[in-house]
Partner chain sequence: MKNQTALEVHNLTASYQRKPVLWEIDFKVPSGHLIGILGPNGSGKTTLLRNIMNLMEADSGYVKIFGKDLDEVRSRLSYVPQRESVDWNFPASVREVVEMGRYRPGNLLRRLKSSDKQKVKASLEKVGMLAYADRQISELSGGQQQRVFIARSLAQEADIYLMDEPFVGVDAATEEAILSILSGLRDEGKTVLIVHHDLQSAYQYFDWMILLNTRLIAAGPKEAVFNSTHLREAYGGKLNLLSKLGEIIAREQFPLREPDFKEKEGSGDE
Amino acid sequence: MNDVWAFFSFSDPTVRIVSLGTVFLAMSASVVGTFAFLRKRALVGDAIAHAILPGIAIAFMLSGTKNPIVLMMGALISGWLATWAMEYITEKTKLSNDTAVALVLSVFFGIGIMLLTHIQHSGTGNQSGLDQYLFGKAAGMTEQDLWTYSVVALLLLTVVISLYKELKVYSFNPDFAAVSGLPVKAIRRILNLVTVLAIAIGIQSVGVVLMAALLITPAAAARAWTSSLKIMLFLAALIGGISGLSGSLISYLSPAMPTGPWIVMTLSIITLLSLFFAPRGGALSRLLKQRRHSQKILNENLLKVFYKLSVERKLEKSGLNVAELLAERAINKSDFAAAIKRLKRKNWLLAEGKKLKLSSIGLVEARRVVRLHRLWEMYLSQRLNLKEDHIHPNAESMEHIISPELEALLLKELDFPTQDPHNSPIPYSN
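Can you show the single chain from that sequence in the form predicted alone?
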């Protein structure tokens, strides 16, 4: 616990530099990566991350220094060439986008490994540490690195904020952006540039191998929580920042643990939890929604059975028993029992001994379900000219999702019909 407090006091300059640096890197990459995620270009980030390696090696060979600005310029040029190569291959050849990404990734990365191997065997005195760009080593970050990466991160965020509307339109619908008169080519080039910059500054922290995760994973986690782009950008930045800080903390508490991989591990855990537990897009939420919808369908189907037997077949006074209901519609007995309990809790059904009857509010609800079913049958028959024996299954599905607004439109469109195509009366509220 003392070590944790010591870490969050940020009294150690190394801790302060590494923590702030990884947070800035992760946040800026997360924000930029959100647009790559929305454009369904996740693998492009991976390709660029691998493709900047030869740029770093060539920049070192030409300058003889590991100055972060010089190396970043090399990375930027190499990454830009990689994006241009992928676009050129896709536009000028019959190869698919995935093939172009794979070609660029493998060729550039192969060249980068070859150049790094040459540098390591060249006998240059200050070549050590360049291989850390493969897997990252945030602990080696200096104050000069921090200032450089902070300025670049601020620049990236400024570009995103300034061009937010244009980037939003282009990311969701580039064709609409072009028709609207937006400079699509310029926007694409700017987006490519900021993506390359984000990857270049993140390499120091997690390396080329794991950089794609830092770029895309926060956006994937944020997408599970919201459908608003502004909130998604904020959440992605927050998740990236938390992961950067968590990776630095784990590395501080256990020096044998590398920072970069733990940043990605933290990201992965947050993303898995988001994809499962997020109330909007999580797997658990979807399962619960599906279960509630299935229960709603069964409830309404049972109400239809009660209406047909008790109202249309005049069995309302005596009530209905379980056997009569199951004979009318085949339902699993356990599902049937659960549905009856739900209808009783809603006070839509009343129990009189072993008999079941619709309550007054249950009768209103049953009329509504039957009315929607028969209105949709009328619409399919009159407007789509479907045969009578084809309309019932479709109406069975649609009746459960017709909203009051759609019901009003159907009534107006059909001129308030009194009978369905089978000559059964359409019940209206008394």
Given for the second form:
Amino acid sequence: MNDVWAFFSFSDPTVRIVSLGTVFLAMSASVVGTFAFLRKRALVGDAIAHAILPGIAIAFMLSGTKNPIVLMMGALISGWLATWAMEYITEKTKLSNDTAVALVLSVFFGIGIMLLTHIQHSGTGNQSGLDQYLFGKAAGMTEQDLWTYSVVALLLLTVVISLYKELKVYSFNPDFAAVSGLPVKAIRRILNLVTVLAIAIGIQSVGVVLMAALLITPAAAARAWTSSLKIMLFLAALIGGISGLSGSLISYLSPAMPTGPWIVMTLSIITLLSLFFAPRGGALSRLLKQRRHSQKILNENLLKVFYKLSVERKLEKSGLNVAELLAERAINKSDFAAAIKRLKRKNWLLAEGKKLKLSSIGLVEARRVVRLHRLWEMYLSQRLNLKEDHIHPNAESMEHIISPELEALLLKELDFPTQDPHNSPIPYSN
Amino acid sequence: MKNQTALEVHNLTASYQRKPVLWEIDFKVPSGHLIGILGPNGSGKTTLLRNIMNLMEADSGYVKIFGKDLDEVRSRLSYVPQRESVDWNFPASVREVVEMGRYRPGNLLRRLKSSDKQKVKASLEKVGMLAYADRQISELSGGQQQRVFIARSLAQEADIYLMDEPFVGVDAATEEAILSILSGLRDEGKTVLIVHHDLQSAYQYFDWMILLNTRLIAAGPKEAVFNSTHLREAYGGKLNLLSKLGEIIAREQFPLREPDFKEKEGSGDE
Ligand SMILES: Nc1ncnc2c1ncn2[C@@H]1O[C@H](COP(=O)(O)OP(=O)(O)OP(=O)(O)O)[C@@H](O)[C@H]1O
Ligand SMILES: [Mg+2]
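Requested next: the structure of the form predicted together with the partner chain (the form predicted alone having been shown above).
Let's see the whole complex now, leading with the same chain.
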């Protein structure tokens, strides 16, 4: 616990550097990755991350240093080359896009691993630590690294903010953007460049293998919460930042741990929670909605039973008992009890001793349901020429769905009929 | 301005990976008409549009718009892509998509002006989608999506409109609404080219036609193009019956729907 406090007090300069650096690069990757996500380029991001490895290895072999700027240059060049190769192969050959991506990924990564192995066995003494690019290790971050990452993060942010509207139209509909005369080639190059940049700094913490997750997952989680691109970018950055922070915390607490897997672990948890709890299409909201719907259906069906028995068959002015209701419509006992409770709470039903009867507002509601049912039956038989025995089941489901606007349309369309196809009267509110 | 040459396609040959899909296409289109581009599936209609808009490189031949190269007159051209060509799950509202019609090289890196926003609203009003301006595009029906695309195109205030299958997947009410908007454009002197695959309605909708099947079968006023010889040539033996039908439609000036016919199931789209 003390260690956690020590981390969050940020008094240790190494902690400051490592956590800030990780947060910056995770945020950069998340923002840039949002566009990759929207353009369905998740695999391309993965390929670029893997393709960066030989660039880093060659830069190290040529310069003999681990200076971040030198290594990043190498990363940029090979990332750029990979991007170009994927586009070229897709355009000029009959190979499909995903084949081109897979090809570039495996060839570049293979070369990278080969070079890395070579460096490791050459034993110059300075080589240790290059393998951190595979799984990521933030702990070795220096102040110079931090500066580099901050500048890159700032640059990416500036690009995304100033090109926001062009990036939006390009991601949504590139052909349209081109016909509108927008410089789509330049936009594509800039987007490629910032993607390669974000990946090049990101792999320091996350590693080549898990980089694609850092690009794509924050966007996927953010999308579950919002339908606005602006908010989505902001949320993705936030989620990426939180994951970066927690990744460096865990790395700090147990120094043997690589950072990357923990960043991705945090990301995955946030994403799973988002997919479950988010209001937009989250599993939870769907469950709740389904429950609300089935309750509504049951409520309305019960009202119909009340209406039929008490108004149309004029049974018992003093109310109905449970047995009579259940005899009319088979509903399982516990559902029935719950529905009665709900109707009472809405004041649609009034209790008189053991008996129940419709209140005046309950009657209005019951009339509405019966009316919709019969109107829809009317519509089906008149407009679709359905046979009488086919009409009822369909109307049973539609009566719960028809909105007031649709009802108005139906009424006009059918010219306010007084009877349904089975010659039962259609109840209007007065 | 009417009947000036709006578009010239000259000896155009285009191919995908060396396989030609358009052969020596050559025609001129006068301005101020509603023009149907017709042909069976895979006959190269979309490819022709892509070539006109320079979205792909031709093997030979050229396209001129108002006698000029595309790059000089881009702002006079508007494109409505096939509805399925974009991801409608993209996080954007109806207004944002229509605003894209106002993005142009002149306002690169800058925000839209209030005059642009006015035009966006006016376009939404024209297609009857103003009430949906803040709706997410993922929540639209097919017909509404198509209206949004048309609104975006109207917001561009172009002189030539190129539309790829705007009537696919929309109900009769929307089809009629779109057609009346397009006729309105034509009456203002604009040129509207529409890729269309329903032969039955084509004669009624368009006043000019381009009949295509890898090569150009015919191009001209509909009376000259829409006959059984041409249709059979374009659609092959398979469509004997349709081409006969087409002939009858053309000869008898047969209305395709009763004038006061209304789609009863259309309400689902609203
Ligand atoms: N990207 C592509 N790569 C290779 N071949 C293609 C490509 N796009 C289209 N084709 C081929 O070119 C031919 C013409 O296609 P095009 O899409 O222009 O036809 P179309 O008339 O628009 O058809 P549809 O009515 O089905 O939309 C078809 O044979 C198609 O298979
Ligand atoms: Mg097509």
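Under this definition, the rigid core comprises the largest set of C-alpha atoms superposing within 1.5 Å between the forms. Residue numbers count along the first chain shown, from 1. If you're wondering where the values come from, they're calculated on a predicted model, not measured in any experiment.
Asker: Take the rigid core as the frame of reference and indicate whether the C-alpha of G362 shifts by 2 Å or more between the two forms.
Answerer: Yes, shifts by 2 Å or more.
Asker: Once everything's superposed on the core, is S63 shifted 2 Å or more at the Cα between the two forms?
Answerer: Comparing forms between the two forms, the S63 CA shifts below 2 Å.
Asker: Superposing on the rigid core, do we see a C-alpha displacement of 2 Å or more at M27 between the two forms?
Answerer: After core superposition, the displacement of the M27 C-alpha between the two forms stays below 2 Å, so no.
Asker: Rigid-core fit: what Cα movement does K296 have between the two forms, in Å to one decimal?
Answerer: Taking the core as reference, the C-alpha of K296 is shifted 6.3 Å.
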